[in-house]
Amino acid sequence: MKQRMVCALVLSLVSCWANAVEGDPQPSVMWEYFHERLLNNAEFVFDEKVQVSVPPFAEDARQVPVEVDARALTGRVEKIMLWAELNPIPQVLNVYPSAELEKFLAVRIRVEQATPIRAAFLMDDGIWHVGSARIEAAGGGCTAPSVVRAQEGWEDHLGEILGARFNTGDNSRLRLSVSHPMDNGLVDSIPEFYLDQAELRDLSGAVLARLEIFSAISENPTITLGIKGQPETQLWLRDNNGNEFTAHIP
């Protein structure tokens, strides 16, 4: 019997890696799924020229931050995802960036385990660019309690946002907090709560970048997106219970 189920092991192990991607700088049995899940099974390559970077170690699996930087690649980006391959809730955030974005976002998520952390970009030519990075972690993250639901009156906090613009040369990067609990639903007795649509605007109204968010995402979440130039913007937000909340970045 011992002997069969070491077989069986072994079997599954080898069909596994058998899975995995020739050419994948983080080789996982999962990317097959998300080619087809997220991608479509559309054409893709894994490129050097989307560097996403985070620590070597989740010191705190519920607020790792991840840096995108894609500025090297050449053509129009139609969009933009960033996912988690081990976590339960596996995808981060969606971007459909406008020509006046840079190739550059930065987030905090959660993790629940160690996993690769990819960022793939559409690009005009119907390509997919995939850059992709690793973090150890403890885990715990994605099933961790809350920490802003245990403080006081956070209620009256809630949707407050706190935005600033950081010049970089001609352009500029926005920095963006939110407070809101961001409940995922794999915590007992709490429902799915978070944010799940933001737009970025220019003054006139027009939508510099449209954001579907995942609740992958940290509590209190900060987001920073590069732009071009250094124009005054406004933020709108959307949470899954229907509240709005809308803030001007100048």
The other form holds:
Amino acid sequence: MKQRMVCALVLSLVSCWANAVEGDPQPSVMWEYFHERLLNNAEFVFDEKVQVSVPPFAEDARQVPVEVDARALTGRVEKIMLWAELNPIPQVLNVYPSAELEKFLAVRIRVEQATPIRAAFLMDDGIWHVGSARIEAAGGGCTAPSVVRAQEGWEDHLGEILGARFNTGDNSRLRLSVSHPMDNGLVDSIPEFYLDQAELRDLSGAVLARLEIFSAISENPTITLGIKGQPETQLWLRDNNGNEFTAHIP
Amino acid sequence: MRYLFIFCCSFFLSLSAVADYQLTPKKIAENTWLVEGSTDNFSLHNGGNIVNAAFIVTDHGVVVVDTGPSFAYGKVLRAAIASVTDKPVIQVLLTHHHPDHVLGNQAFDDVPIAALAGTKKLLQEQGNYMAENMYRVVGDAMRGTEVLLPTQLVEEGLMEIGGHPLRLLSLTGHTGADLAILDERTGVLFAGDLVFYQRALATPNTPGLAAWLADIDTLEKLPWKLIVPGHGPLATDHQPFVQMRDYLNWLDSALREAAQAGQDMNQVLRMPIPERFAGVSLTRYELIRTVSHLYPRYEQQQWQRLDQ
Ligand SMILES: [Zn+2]
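To complete the pair, please output the form predicted in complex with the partner chain; the form predicted on its own was given just before.
Up next: the whole complex, starting with the chain shown before.
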């Protein structure tokens, strides 16, 4: 974790002589860095069809809701990356969706300070389509003490999954919340302990979406995914300690 | 130009925090005075003066209801009291632990400061964090302000002071520990933040909107003649209760319906606010906060255990 902190520090120094890129709806000196580091300098376009929504301010910096709606994009999605540029742990989520997934997701994240939020969709044309938003925050979401750990017996609830599938016309919205402290290693010398992998599968076990999860996601993660049709699905999750959890979503 | 204006404002603010509060007590009933705040949000310009403070000049001395958002406010409040009476301040009553109501306590450190036990506990737990927040938002007007805990605990019942029988009610809707005070001599009801009027209600500590609705029923049944809301204008009619009930019911059903439809928070905080609340200030701002405070509970009501 220390390495990441140092990394963030170096980044903020670098940013002194970096410049925002033209056409960026959320001009940020960090764009070039993340373009290189996360998108491998690949071709990209800032695309209004990728709508990233956040509240105008973070009432609770530990639970900031982020919604990504790119249903206006046509074509197949290879990969989705979501990050908060000025966070000590910027990366939030990577999704590798099948064609069964709608181009819609929502998740709650921690933010340490006001920051641009980016969602990048790698489409089958090989171009990253990037949507942006900016959250205002007084800060402290990444370094605030855990609410989960403050509750007696929280270990007994580890991996409990609450949720439901909601019909939205022809399609569905899966809403899921997992009991987990999502320790990011930045608080009270508690080591990293967080969900890092998930798969949404159909009942035959075929993967509908694979998710790489980072500890920028809030404790007791709440995630919403759009899925085509009204299928029953299963969710598989694993944390960095090797605990596995499964759920059946009727 | 706008930035120059803001710069100048902050410059003058920094000259003297104490001089910034213009507190003019307004007589609202026999022996009873109101110091009315704006219905805006906290800002550098208002020094956090968004709150209604009040005082009663009894035969034995002055009873103060809430001390305002800062040490400086408390001092100006005390000077304002002295401008209308020679009687000493003998008692402070705090309606609840929120910073805009209690951070003037230091100016009254020579008299008993009374509150519900729950209020003291909440202020102990959250006071410093809330004060830090106020420093960030309100700035220099907060200079020298520290949390001073209540020095006296009160319970539901009658408190008789200098010819004013004060009926104390221990309620919960706004913060879990809310003191409402009915002066049985004048019929003035000091409702604290259980009643917001023409200003959207704030929910960071509410145990739930149902509890708040129950408190509104309790308060409305009291034999009051004049309502002093925690925020917003005075009223002699039922309108504040009508508005609170309407707003709480709308909020409750809107959040439930959103959760039933499987909406995530961003969709909920964009929802239309009914036209009839157009005269209520800060509705969108408080809705955004309320979604953060309360929506997870509404979500959970719609979810099942799915793990295997
Ligand atoms: Zn309050």
